[in-house]
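Just the one chain here, laid out as C-alpha cells, in the form predicted alone.
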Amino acid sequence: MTYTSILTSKQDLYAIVQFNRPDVLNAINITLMKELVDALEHFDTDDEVRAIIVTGNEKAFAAGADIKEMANASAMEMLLRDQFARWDRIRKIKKPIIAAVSGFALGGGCELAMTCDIIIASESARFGQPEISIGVMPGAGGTQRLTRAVGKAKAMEMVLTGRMISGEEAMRWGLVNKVVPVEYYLEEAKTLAKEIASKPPVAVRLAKEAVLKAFDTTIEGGLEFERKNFYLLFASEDQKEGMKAFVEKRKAEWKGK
C-alpha cells in the first residue's frame, strides 16, 4: 500500500503506523485520517499481526487537527463532511492497540492517543485539549474519553483552560500507562506489543471487547458480556492448548483459533 501521510512497516508480530507529517508537526488532516483508518482496518485483518502500533516522532505525535481544513468552514459543510465517522471505525478495531507518544498529542492528537488501548509516552510528552483557545472544544471523544480517564474535575481543568500537561502528570491522572526517556518511548511500544503478540489472538480479542464494554453499559450488563466471552474462549484450540500446556508445564502453541 502505498501512503503520503503515513508509514506502515509489521515485524515480530505486530505493525507499525507512523505519522508521516513532520514539517506540521503531524497536524491530522483528512487523508491521514482515511489512511489512517485504512491502514489499522488492514492489520486488523492480517494473521501476522496480533497488535499494532500508532505512533509520531521525537517532537511531536500529532500536534493536533489540520486548522486550515475547517478555519472557514459552516455548521452544515462539517456536519455534511461527518469527519469523525473515521474515528468511530477506529473503536472497532478487535486487535490491541498501542499509542507511543513523543511530545506533542494535542488536541486532535490526544484525542487520537485516547481511542487507542494504551499509550507510552516519552518524558517529553506533553497532552492537551486547547481547542478553547481558537474558539471551539473537543469534537474528536475529548470531552468523554478524557473525563473517563482522568475524572470530571482534571478533565474540565484541561478542557476549559486548554493547558497542557506532561507526561508524568498523564500518568499520575490515569490517562497514560508508563513514561519513559525519549530515546525508549517506542522500544517500550515494541516491547509491549510483542509481549501481547505472544498472547492467544482470541483470547486477547475478546478480553479488549469486554474491557471496552465496561465504558458502554452498566455493571450488571458488562458482567454478564465478560462471562459470555469467557465462556465461548472454552470453545478455541487456544484455551485446550492452553491449560494443557500449562499442566504439562511447557510453552503453549497458540494457533489463533
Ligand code: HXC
Contents of the next structure:
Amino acid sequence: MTYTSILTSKQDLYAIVQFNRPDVLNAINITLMKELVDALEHFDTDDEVRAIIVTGNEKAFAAGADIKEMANASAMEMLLRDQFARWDRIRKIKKPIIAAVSGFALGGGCELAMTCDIIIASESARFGQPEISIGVMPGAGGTQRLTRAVGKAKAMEMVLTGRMISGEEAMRWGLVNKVVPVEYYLEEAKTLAKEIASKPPVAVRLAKEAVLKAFDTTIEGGLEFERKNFYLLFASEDQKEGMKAFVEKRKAEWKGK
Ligand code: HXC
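Switch over from the form predicted alone to the form predicted together with ligand HXC, please.
So here's everything in the complex, that chain up top.
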C-alpha cells in the first residue's frame, strides 16, 4: 500500500509510523486511519520489528478526528462507515506500541494515544477530549480509557468541559509515562523502543496481552490468564536461554521462539 497520510520507517528492531497531515494538525481522516492500521498490522508480522512508535510532529500528535469529514454526516452514514472497526484492530496488535506525543493530542488524537501501550510526552503536549464543545462526545474509547487511566473525577472534568491538560498534568494524573523537553520526546521513545526490543519477543507479547487483559476481566479471570501465559513461556526456547544465561552470568541471545 502506498501511503499519503503517514510516513513509515524501520531501524534497530523498531518501526516508526508518523502522521503526515501537518496542514490540519494531523486530523484523523478515513485515509489516515486506514493507512495507520495497515502499517501497524504490517509491522506486527515483520520479524525485524519488535516495537512500534506512533508519532506526529512537534506541533500536533493529532488534533482529533477530521471534523470536516464528519460535519455533515448523518447518524446512518456514521454507523455504516463503521470507522471504529479499524480502531478495534489496533487493540489486536501484538507488539508494544509507544505513542510519542508533542503538541495537540485531542479528541480522537488523545484516544489514539491512549490506545497505545505507553505514552511519552513532550513538555508542549496538550491532551484533551474537546468533543463536547462541538456537540458530540468521545467515540473512540475516550470515556473508557481516560476514566481507567485518570479516574472518574478527572475524566468527568475533561470530558464535560473539553479542557486541555498539559503533559506534566497528564503525567501526574497517570495518563502518560514520561514528560521530556520537546527536543527529546522522540529520542526518548526510541530509547524505550530499543530497550523493549532487546527483551525476548514472545515474553513481551504474552506480557502485553496479560496487562491488557486487566481492562476487561475480573481479577480472578485476569490472574488465571496471567498464570497460563506464564506457564506457556516455559515452552519457549527463550525461557531456557534466559535462565541459563543468568546462571552462567552471560548475556542471553534471544531467538524469538
Ligand atoms: C479538521 C482540523 C482539526 C480537526 C485542526 N484542524 N483540527 N481540521 N479536523 N480536528 C485544521 C484547522 O481547520 C486549520 O485548517 C488547521 O488545522 C490549523 O488549525 P487552527 O485551528 O488554525 O490552529 P490553532 O489556532 O493553533 O488551534 C489549534 C486547535 C484547534 C486548538 C487544536 O485547531 C482545534 O480546536 N481543533 C479541533 C480540535 C477538536 O475539536 N478535536 C476533536 C474532534 S472530534 P485551515 O484550513 O483553517 O488552516 C473527535 C471525535 C473522535 O476527535 C471520535 C473518534 C474518531
